[in-house]
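The chain that follows stands alone, in the form predicted on its own, written as C-alpha cells.
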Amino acid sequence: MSSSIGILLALSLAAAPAAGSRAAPAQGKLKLKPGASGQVCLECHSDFQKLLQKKFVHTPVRAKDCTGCHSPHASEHGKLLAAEGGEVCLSCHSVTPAAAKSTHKPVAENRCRECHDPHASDAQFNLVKAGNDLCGKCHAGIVTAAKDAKFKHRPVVSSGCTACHEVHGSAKGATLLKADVPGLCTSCHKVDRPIFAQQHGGYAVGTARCTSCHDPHGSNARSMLRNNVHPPVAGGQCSKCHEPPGSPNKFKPRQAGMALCRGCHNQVVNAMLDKSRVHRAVTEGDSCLNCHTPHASSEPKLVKANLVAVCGACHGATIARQARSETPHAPMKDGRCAKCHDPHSSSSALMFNAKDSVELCGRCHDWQKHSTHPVGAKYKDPRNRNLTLECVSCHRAHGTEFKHLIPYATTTALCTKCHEQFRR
C-alpha cells in the first residue's frame, strides 16, 4: 500500500465532528495508532513543526490533537474547523463573565484569531502581538496618544491597557474597566489626604468622575487634564463658575446655562443670537453643555466627543445614512460636521457656513469642471416650487446607497425628472 493509501485510510478512521461540535476520535473497532493522530497531519503540514518550537504552544496543538478543532474529513466551515471561527475556541475556553457591562467587540462577534493565534505564538496567551501593540491594532489613536504624551499615565507605561482594562468582559465597569470611575481611580489616587483636596481647589471631589477633567491614558497637559482645559479650570478657578468650597451648594453653578457662559463669551453668545438661525442645543436643554465640557476635553474647542458622537446624538439617522453610503462624503466620513455647518448659528438654510451649497460646495468642488449644469440664483428646480437650483437639488451631502451621493440608482433617472422630454 503506498504512503499517500495509507494516510487516507488512516484520516477516514477518524470521524467527522457532529455539526457545531467539538470534533473528537473515533470510537469504533478500528482506531489511528496510538501517537498517529497528530502526526499523521504533520506529514502534510510539515510547517507546523516550526509553530511547535515558540515559546507558547496551544495546548491541543502541543498534544498534536488536530481533531480538537478541525474535522479530518469535511466541513462547512472554513479551514476544516468543527464550527465557526470563535464558537470552536467557546467549546473549551469561556471568557466572559456572567451580565457583562461591556464586552470587548471581537469577544462579542466571536473573532477571537484577532487578537490569538489559535496555533503557537512568542507572545503570551499566544497573542498576536505583545501587550499594547496589540491593542494599537484597533485603537491606534489612543496607544499613539500616550506613548507620545508629555505626561504620562503610570499605569499605562508599567503594565499596559491591561492595568485598568479588561481584555474580554467586565462585569464591573463600561469599556471594560476592571472597577468603575472613580473607584478605579481612587484605587490608587487616595482622595482622603489633604493634599487632594488641595490639588483640587478645596472642593471634595472624591466622588466625581475624574475622567470628564483628566485623560486616564496620558495628557500634554499638567496633571494629565485633557489636552483643551477650560481656562478657569487651567487657572484653578474652580469658584469662577460654582459657589464656594465651603458652601452648602458648593458643586452648583453660579447661574444656569448659556447666563453663567456669557459671563465670559457675552459677545461671541450675542452674535450668535443675532443670526436668523439658531441651533436648537444652543438654546434649549443645557445649552452649551448639551455639547461642550465645561472642565476639560480631548476634543477642540471643549466639544465633548467628535463630531460624530455628538451630532449623532441629535442626528443619528444623518449619521446612519452616510455609514451605509455609497460615496462616502469626506467631511462627515471624517467626522468634520462644522467644516459645512455651522454649530451654533447661521444665516443661510440648513445651517450652512456659507450663503447658499453653490458657495459651500465650491470651496472643494469646481462644479464647473465637475458639470456643465447650470446651477444658481437664476435657474430654478420645477420640482420643488421653483427653488434655486443648487448643488443639494440633485446631491445628497449627506449620503445615499447610490454613486455620487445622488437619490437615484442612475443619473439618467435622475436628470428625467426635470427633463421630461427624455423619458422613454
Given for the second form:
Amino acid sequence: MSSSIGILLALSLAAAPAAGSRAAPAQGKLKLKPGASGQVCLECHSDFQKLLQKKFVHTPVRAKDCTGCHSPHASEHGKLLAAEGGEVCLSCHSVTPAAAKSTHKPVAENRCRECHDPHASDAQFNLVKAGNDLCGKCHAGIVTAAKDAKFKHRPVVSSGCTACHEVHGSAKGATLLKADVPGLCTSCHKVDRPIFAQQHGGYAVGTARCTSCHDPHGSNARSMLRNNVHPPVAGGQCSKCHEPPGSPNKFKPRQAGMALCRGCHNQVVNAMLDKSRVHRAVTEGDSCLNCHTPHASSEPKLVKANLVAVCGACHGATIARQARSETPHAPMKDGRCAKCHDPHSSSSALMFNAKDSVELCGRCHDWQKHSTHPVGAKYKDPRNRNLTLECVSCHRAHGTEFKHLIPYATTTALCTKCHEQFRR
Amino acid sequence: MSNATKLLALAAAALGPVLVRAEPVVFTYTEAVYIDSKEGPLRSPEGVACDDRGALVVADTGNSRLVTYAVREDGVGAGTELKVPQLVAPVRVQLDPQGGTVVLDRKGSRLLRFDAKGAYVGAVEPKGDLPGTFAPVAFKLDADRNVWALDGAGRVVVLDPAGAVTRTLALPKGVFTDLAVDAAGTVYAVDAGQAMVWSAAKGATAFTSLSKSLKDEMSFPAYLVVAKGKLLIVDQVGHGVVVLGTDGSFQGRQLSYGVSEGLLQYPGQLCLTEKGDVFVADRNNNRVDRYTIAR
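Structure of the form predicted in complex with its partner chain (previous: the form predicted on its own):
The complete assembly is shown below, putting the previous chain first.
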C-alpha cells in the first residue's frame, strides 16, 4: 500500500462516523437542545401536530427530522429549504428510469409538490389528491371526457390513469405509457381471436397503432372509436379506400394522395384548388393527410390534433409569438386558427376567409359600437398611399409583446405613427 | 491630439473590425415604388427581379400581372404593365442573361417564360425522365440559363434552357421555401419550418445542413439569395432580412416591421444589383422598396 493511499483510507475512516450520524457530534459541539432537529420546531409550528395525525406522513416528518429538508437558520431558497424545490426530494428519492422514453413534466422540472404533499396527506404516497382527481388538476379535459364517455374503457374506471401510465417516467413508452402501443393494448385485448379480425373487416390490424382509431380513455362512439369517425370507417367500408383484406397489399390505399379523397370530396377539392392561393400542405407531401387523419379523430373534421399543434408543425414561430403575447388572442390561444384563416386556400395574401380584416374582425368584435376611429376602404393610411385603414393597421392578430395586440410599447407611440403632430 | 481624441481613435481602431464583422451588410432606404405608369397601384406584390442594365420587373401578384420599370440614376421610372391570361398569381420572377423573364405562377405551380420584348413564350415543362408531378414552389436561373426548381415533390430539379432534366437532388424532410445557387455550383435550400439552411456542393448527391436551426434569428424564411459572399434571407413573418455567411454563420439582421417607408410587412422576393441596389417586394405594404447596400 503506498503512503498516499494509506492517508486517504485513514481520512475516509475518520470521516465515516461523521457522515453516518451527522447530528450527534454537532449536537455536542453546538450545544443543541434535545430534539433540535425537529421536536423543537413543533413548539412554534404547532399546526404540524394536526398533520402528524394524517394517514400518510412523510418519513422524516414522522421522525421529527425537519432539518432533513429545511435549514433552521437561513436559506437562499423559499421556506428555508436546503435546496431549491424538488431538488431536496431528489437527495433521497430517485424516481425516473435511467433511459426514460418519456418523463412527466412536473418531474422533469422538479415540481414534486404539484402532486405530493411533502409533510403528510390522507392519500397514499402523500399525494395531494387521490386517483384520477389528481391527474385531472392538469389533464382536466381528458379526465372529464373519460368520466362522461358513453363507452368507457374499463381499466380507466377500475384502476385509474395508472393502469396504463407511469407517473414519473417511462422507459418503455411515450406519454408515460407502461409499454408501447399496440403492445400495451394487446396485453389485454387478444388479437389472435377470430372475433378480432371480424370486428376489423377482415384486416389483420393486430400490429397497427390502435390509438389512431380508438380513444383509450373512452368515447361516445361505438367500439370506443374516437368521437369523429370517417363515415367509411363507421360503416365498416374499409375497402372503399384500401385494397381488399385478402390481397397482398391489403393496407395500400386504392389511390395515392388527394386522388383518393377526391373520390368522395371532389367538389370540395375543386373549390379549394380554384383559388389563387392554395396552402402548400394541401398539394404537397401526404396532401390531405398532412393535416387530417383518415380513420377517426378526437378533433372535428378529422383533423389530426388541436390546430395549435397541426398548424404549429410548420408555423411554429407564429404559435410561439402568441404564447409570448401580453394580450392573448382567444381564437389562437384555443387553437381555432380556421376562425380567421382558410386552411385550404384563399384569394387573400394571409389566407383570410373574409374580404379584409375589417369584415373578419367584425365577426367577433363589435368595434363599430365603441370606436370612432375611421376604418374601411374610404380611408387611406397616411403612412402608405397603397393601404387603407383596417384593423391590422394598428393590431397584430397573433400577438405582440405589448398589450392590446399593438406593435408598440404605448398607445401614444402607435397613434403618433400617423398623427405626427402630437409626437413629443 | 488631445487625450480624449486619442482614446476615441483607439476605441474606433479596436471596435471598428468587430462592428464590421457583426454588421456586414447595411440596408439604407432610398425610395418606394407604388404605382404603374397609369397610376394603377401595386397590390400584394410578391416577386421582384432586377439586373445591372437597369431593368426591374415586379410580380404584382394581387393584380395578376408583371410591371416592368427602368431604374435610372434619378430614380425608378414609370412602370409598364404586362398582362397575359397565363398570369394568374405571379409570385417569383427572374431575369435571364439574354433579357428574357421567367415567372413562377402559384396558380397551377407553373414556370412561364417571356422573351426580352415581354411576349409570352410558353411554360417551362421538364423533358426527360422525371417521376411524379413537377410542381415548382420556387426557382432560380443560373448564368447558363439553367432553371433550378424547388419542386413540391421534395426535390431540386435542374432543367437546361431547353427544359431537359439534367439533375435531381432529394431535399431533406422539411418545409422548404426557396433555393439559390452560387457561381461555383453550390446549391442552398432553406427550410422555413426549422429555420435552417442546407447546401449541396456541385456534384453532391445529398444536402447537408449548413446552419443550425436559426429559430431565434428567423421566424419564417421565405426567400434566399447568394450575393457578395453572403446569403441574404427574407424572413417573411419576421419582417426583415437575415444575413448569413456562406458557412451558415449568422451575421446580422436588417429592417423591421412597419407600414412607413423603409419598413416591411410580410416581404416576399428580394433582388440586388452589382451597384448595391436592393429591391424588396413588400407584399402587405403593396409596394416595392428600394434600398442601397453600397457603402
